[in-house]
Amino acid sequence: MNPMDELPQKIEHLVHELSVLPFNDMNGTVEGPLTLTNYTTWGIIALVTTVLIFTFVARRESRRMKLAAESGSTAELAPSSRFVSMIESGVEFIRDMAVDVIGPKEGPKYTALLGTFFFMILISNFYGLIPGGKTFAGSIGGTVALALLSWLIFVWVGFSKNGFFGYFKSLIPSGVREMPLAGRLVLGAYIFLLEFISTFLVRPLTLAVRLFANMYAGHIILGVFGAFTALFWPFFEKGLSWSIGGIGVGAVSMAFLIIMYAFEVFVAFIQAYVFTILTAVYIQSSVHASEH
């Protein structure tokens, strides 16, 4: 059998694969809102993987600040373990970009919300590579729940800092709101209208669709270089047979296919920082507001 003629068939199984289904149906469709799907169950597993880490974590410094204070030696205070080191350069490097973006006085107060963005998505994203495994960032669904919490935490900050007022005003800058009343009727009105545009819109709807987009396209990318491989290298496909260019195709296919799935390693921390950091932007105009 040619193998070509089985890449149609393997496709469609692909696209089933990353598709959102009842979690206790693969071959089923979702039938409400309420369905447990398989998305929403492996976020479920990421989020209780998180909590999980931290706890650990934070039980393991208490402790360890604990046994410091009773013996007098900062030598307690190092790192109990590579794994507790690595969460808290982690913490780190997230209360930094909180500080450098947002700002000394108020950056800190966000670290808890940041460092929770970037890390839940790091554990789904790595989720999904796993064999059968899925990250909800994989699903449009769980991106735009994902974006929709972003965006009313940095509109509730923009609100809580300047008033209503205060808030919708700061999206005329402050030298359109100097100009002659002509100006600041023309120009303040088209400005204003695309700033809200972009507040209201705009920011929930890229934060999402980029998530989604980046790790859709790199699963795809993963499972036709895996299909190919398949197909080539007929180890469990009965029916296929062997042939001297199968061969050389199919080991290019895995060549690929493990340096796109390096490459998703990478994605997945660099989607993760990119809407942490985009959050973080997002909270520091809130906040800052009035000053634009």
Second form
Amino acid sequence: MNPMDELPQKIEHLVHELSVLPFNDMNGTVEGPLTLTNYTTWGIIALVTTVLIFTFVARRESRRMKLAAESGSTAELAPSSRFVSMIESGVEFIRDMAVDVIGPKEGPKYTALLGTFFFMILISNFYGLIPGGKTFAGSIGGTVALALLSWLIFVWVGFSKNGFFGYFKSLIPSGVREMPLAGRLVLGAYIFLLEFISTFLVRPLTLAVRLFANMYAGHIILGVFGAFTALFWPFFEKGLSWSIGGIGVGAVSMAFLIIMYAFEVFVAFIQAYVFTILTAVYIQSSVHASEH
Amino acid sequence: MEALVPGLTAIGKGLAYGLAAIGPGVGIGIVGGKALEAMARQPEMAGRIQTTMFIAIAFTEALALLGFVLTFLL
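What I would like now is the form predicted in complex with its partner chain, since the data block earlier showed the form predicted alone; can you produce it?
So here's everything in the complex, that chain up top.
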């Protein structure tokens, strides 16, 4: 049988497998908002992993800090293992980013928030790259939840730093506010409308859609190359025949699969980074809203 | 007429994503190229340029992703 005849069925299976399903039943349907789906299950696993890693490292290091303070030896201050050192440099990376983007005074306050976003998304994305695993960010519901959280925080920061009317006023640039009355009314209203839509609607939407689309598209690409490899190298497929050309096509798709897998590891990191840095940028624009 | 609907939908999906990817493709190329130029001129600023570059890429990319999602919604 021609392997290409099987392809549409494989793609359908792939898309079905990437859709939101009950975690224990591949053929079931999700009913009600509180069903434990495959994505929420893996999201909870990722969250628990993140919390465990950080509590473990923090407890261990604070105990050693206390020891160092008692004994006075500086050797206890060094990271105790490679793993701890890795986590520490990760936290440092987030703190430097927060200071860089938000500012030296306000930045460190948001390190915990940004770090939680970053490591939660990163660990979840890495779970998604394990065959059989799912990334929390691979369903639109998961990313909307994350984006809404980020949105709530930067809007709340904006209102609490600038006051209710101050935050709305800061949406209009100061140059427009100093114009003559007619210009202020017409141009001000127009810019206010644009800025309002961009701040309150487009920002959370693009945050959610960017993360979701990148992860979803990445998994589809991996799945398509995997399906090609399985069809042209039918070790496990019944009723498909080997052919010389098929072995070549299978080898090429296998090579692409490996390359794309490496690229997806990179994308998993980049998307976590982009989500975090955009949250930081939005918080910065809320904190310093009255200055521009 | 009814028979044409699936085919035309498929063409529409292809066009939606394809057209949505043109602008951001050019845009990300410009952003990356300019960032590379800037980093070559001032290597000591590479870190900050990279950060800004990622933000710019993220904003540009959003347009392509809207097209991508539209493809699935169609």
